[in-house]
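Only one chain comes next, encoded as structure tokens, the form predicted on its own.
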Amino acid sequence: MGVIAAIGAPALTSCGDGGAPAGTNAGQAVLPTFVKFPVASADLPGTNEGVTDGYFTYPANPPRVTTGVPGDGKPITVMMPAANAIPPATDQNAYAQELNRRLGSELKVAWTPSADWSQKLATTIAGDQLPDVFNLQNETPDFPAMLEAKALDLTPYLAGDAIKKYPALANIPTDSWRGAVFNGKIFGLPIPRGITTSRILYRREDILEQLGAATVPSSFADFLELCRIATDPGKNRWALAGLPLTFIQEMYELPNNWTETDGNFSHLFEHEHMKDALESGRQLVASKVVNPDAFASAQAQYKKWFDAGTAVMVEDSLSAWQGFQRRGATVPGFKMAAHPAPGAEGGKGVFWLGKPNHSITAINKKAADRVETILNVLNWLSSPFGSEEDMFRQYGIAGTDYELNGSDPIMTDQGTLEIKANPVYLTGSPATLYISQGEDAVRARHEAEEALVPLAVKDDSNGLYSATASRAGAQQLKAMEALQNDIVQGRKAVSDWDAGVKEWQAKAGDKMRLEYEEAFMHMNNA
């Protein structure tokens, strides 16, 4: 799993047939009006668009930003994945009980472990047993056709200025809403993640400083030398937890999956410098600066190696920052940093932006008579950072689920168990940078974001649909990942990449290209 877990893999947008060209998002007219909903002033405002506002502490005395009770007294049935252990049942969960009281409607949640989610969702759809509200992730097959058949069209309630009735939902950025629009209709509410889904290369700066090697590399050659200095098998230390192929591809300024020029789409795999990136990856593996167990290990193991100092650098999502900092707080002298990829031959590389959303939340057509109540509840759950509603949603009941240290909530054991019930996969407010480990941790990540965002490139297929990507893309992607693994580990030559690309084009790539181009043209003519 090593390289695959670290690879700059194309994001497969899943949708389906029906209506306008597959998953074509509407033009600007259908998108909700964006109205920023500030509650607390940031200690470190993002000076570049896309940089997360940073807060050194949770704002004191958070104000309530909604009025009344959003629910109607009747239960709302919900289906969503559980990324962690399934929380205690409501009758044994003080947080869930208080959440239902504040909402004025009980959330009757059917939890499913993330590993079983796709199969459970498919079975539920086939049996016509969808609840009032349900989460949909990108791999859902035949997205537009399924949404047309099962999900309520929310366009009349949310398009344009209509969304101003729900101020917290209007606070969700426009880029996120593009991922909830199909066939010219708003079929769901985005769960925004902003920059946090992007992958970066983390560094144990404390270890590099001890080695006298904290200088930021200015080319691939410098990076390789840094990795050699950081690696010491005798001390059970390797420079890299896994092969950071995204970081290497950024050095060569490769496209972030699909790129569009004058309506024409081309793919990362087809780029002239893709083989250069693979050769650089092969050199890192051959130089034995990657943990020798990397290719048989998963990202969770990579994290453990980085925490322990067994790996000095690891590629992971930006959202992992808080976890690394939290665990690092127990390590004497722990210091962490990240920086953009340098250009392979000098200068600057690029930074691949991740998807703006985790997933979307849809409302069942059968719940049409309660749509405004459900939207009121989802608006409450999307209340912005620094509000009383957000404080409760994230941390629960004071004195039970958390204790205050100044204005910062510190979770209790009961809260850690119960807050797994946090309805994080229903909706949410825009990403905010708040790390309970304090000011230095916030500053470090904010500085990294300020350096990364000016180099950002998007995946131009985001918000577009390809039936081929939905049905055959994942299988063909696995084949290309296997080829990449073979090449970087020396089992195949870099020159074998050309034949692999031709096979990928024949089996999926060329059809995906045409479908994205058609969807792009339709969107821009809408």
Second form
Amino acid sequence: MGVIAAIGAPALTSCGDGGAPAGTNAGQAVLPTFVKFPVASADLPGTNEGVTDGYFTYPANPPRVTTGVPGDGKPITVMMPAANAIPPATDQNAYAQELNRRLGSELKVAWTPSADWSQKLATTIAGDQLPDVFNLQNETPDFPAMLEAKALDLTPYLAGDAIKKYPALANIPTDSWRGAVFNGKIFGLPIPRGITTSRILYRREDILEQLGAATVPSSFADFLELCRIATDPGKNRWALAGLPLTFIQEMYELPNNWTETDGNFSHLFEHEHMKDALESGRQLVASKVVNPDAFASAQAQYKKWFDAGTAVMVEDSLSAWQGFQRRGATVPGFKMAAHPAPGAEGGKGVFWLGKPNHSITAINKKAADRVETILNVLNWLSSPFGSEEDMFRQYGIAGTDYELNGSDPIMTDQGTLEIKANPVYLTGSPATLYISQGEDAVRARHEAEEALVPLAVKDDSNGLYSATASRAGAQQLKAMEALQNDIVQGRKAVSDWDAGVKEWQAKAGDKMRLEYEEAFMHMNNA
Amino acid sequence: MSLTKIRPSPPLETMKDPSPRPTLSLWERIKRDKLLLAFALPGIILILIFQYIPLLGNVIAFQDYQPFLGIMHSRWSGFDNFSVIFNGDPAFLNALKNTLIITALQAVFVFPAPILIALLLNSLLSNKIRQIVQSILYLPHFLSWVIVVAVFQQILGGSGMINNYLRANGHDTLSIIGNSELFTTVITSQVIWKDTGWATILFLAALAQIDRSLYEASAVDGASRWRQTWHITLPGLRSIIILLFILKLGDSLTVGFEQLVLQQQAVGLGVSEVLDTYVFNNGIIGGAWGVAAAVGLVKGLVSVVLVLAANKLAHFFGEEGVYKS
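Having looked at the form predicted on its own, could you now put up the form predicted in complex with the partner chain?
Starting with the chain above, the whole complex follows.
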């Protein structure tokens, strides 16, 4: 993933390998009604435009928000990728045992390392061995046809007001539900991420302050100058961990993947300023302000460089904030910040919104007789932040997996290990901003979000389906990434981009455009 | 009568068994060898289930295969999937070119390396030192490619050990990792470092088979170490060298997928795209299983042809090769 993320590929910026499913033709009629589930009031309230609710501490004495036991006593089989390492087995995992007890149905999870996920899924589908509930990330071509063949149509259970039976699921934002609708039917439950899948440029504010350079750049030239100041190879320090191509493209106000005007679609690659962005990327690499091993390394390595101060800035998803902050706690004086991209020639840039979902969870057609039980269990698992259910799901058993510090749960070693069994890729409540590092850390990110969100640009192909994108999109994107890579590293000229775009248009781009335009028209007429 | 007496005695083997065995029917042979066959049965069943039956799955090379439809319901597409090989796509030709370059480099530099090391180890007199050296040489084989690539980068990379030292002492830095011109050199060195030690095992075993008395006899005749190597050691190794070379040819089109895919981004596809990574980037990534199977099938056929041809050649030169014809 890191290798791909490094180049800032627009369609691959969510943290899965293939990006979240885009959904298709989500006519308003089938979308579930949104009913906010208020539990704890936020210290720093979010906005409808996408700023996340911020909490300084975990709400004290979280209340129970569900009644009874959601399960029916029979096990539910589940397949999903493991976010981290595979968790300890249930018989050696107090958290998993307690989770099963509370759910009233044992979750029999087949964990798969995320690197092997798409192969595992393909073979499982081919062998007709899909479990009751499974995670999907748009891996197969003809995604809607696959869903029609294997997944249960949830429209009767969730569309419109029907969802009110599952209050925690009704709390999932409408934008996220659009990503679960294909062929006009709800085929899954979204795993909502809000704006946290968006990529931002992180800065080590403590290092920049030491260098007397903690200014926010106002143009690309300014940014380049800042990078020069922050770079000191003699001290093994480079301004940039990797080339922040998304950030540069945002400076040139380029479209976030596809953009629509009057029903006509055009793509980032075709934009007149794309070559300017590539030229700027090339300049950054040529100015030697990017770690010389950047292109040979992955995102995980970039994170380490940023943690160690070997890189002063790094591009990563907004959801990486908590991790940086947590690891930074061991660095004296650690302070980080983020700001939106300035306009390349001054003024303001834009902010590319990430996909609203990580992935979706589908229910097997063969499990139709248990659909209400399964939905009850998933509803329980989606209990919002600040509820007793959420506290348990995220942090485990008090005294075993975590200890309370005030009202903040602090994970024990056992908890850190056991909590990997948290079925994060089954469903979830909307993203919230809570960092158990005190008020300043929460404020810093909330401020960054408030600066970023007004500049937000959506990918206009979200919620639309293109068969070509599903079949050939990934390969062609890969080819274009390779070309971008060659250009920014100086192996090819910026002018070679035009020929690449022509080829891309011929092989996939033009067809994708037509399909999106058609889908867009269809959606608006529906 | 007297004529027969003068005739030279026939070679030893034919004397032992002058008349050929009576030909047994298949059933008789099965009956005779039933115990041996019973021993072989579990292995045969395993090979059938896990090697031969899955071969049938290659039909997806001729299908627009979709896992959710399965082999039974996927659309037949004839030779469409093979078009990627034969349509002269420059990206494919580039991948083929790189594969052949890397194969040639490996044949010249990687293949003989373990032979040289085995000879060297064999010439060490102290058993203890030999065992220590051998163990050290084996170790890298057990590291995964991710680790090997990371180790090379930590040492040779732009912010690696060597360049940091140079920078700290005011010298110019070396561009090794990420330099597309040195890429083939780097990956060949990585393969040599990782697997040479391990590959010496077979050669060392073969060296141990060589009759010691031959060396003693040649020493009596005043042969130098060099002449001993040339006239006794290398001929003793010849059949294993040829055997391994033929097997190597069999996977000559497979030049290290993981190793390359890990390093592609730094040097670009121009020098690093090989057949396997091409299949990955153009097949697996988009879920184009049919295309991936088609290229795999062609690769397999090419390998079989190469092995059979090399084996014929070996027979021609009087060697046994992989099997007897």
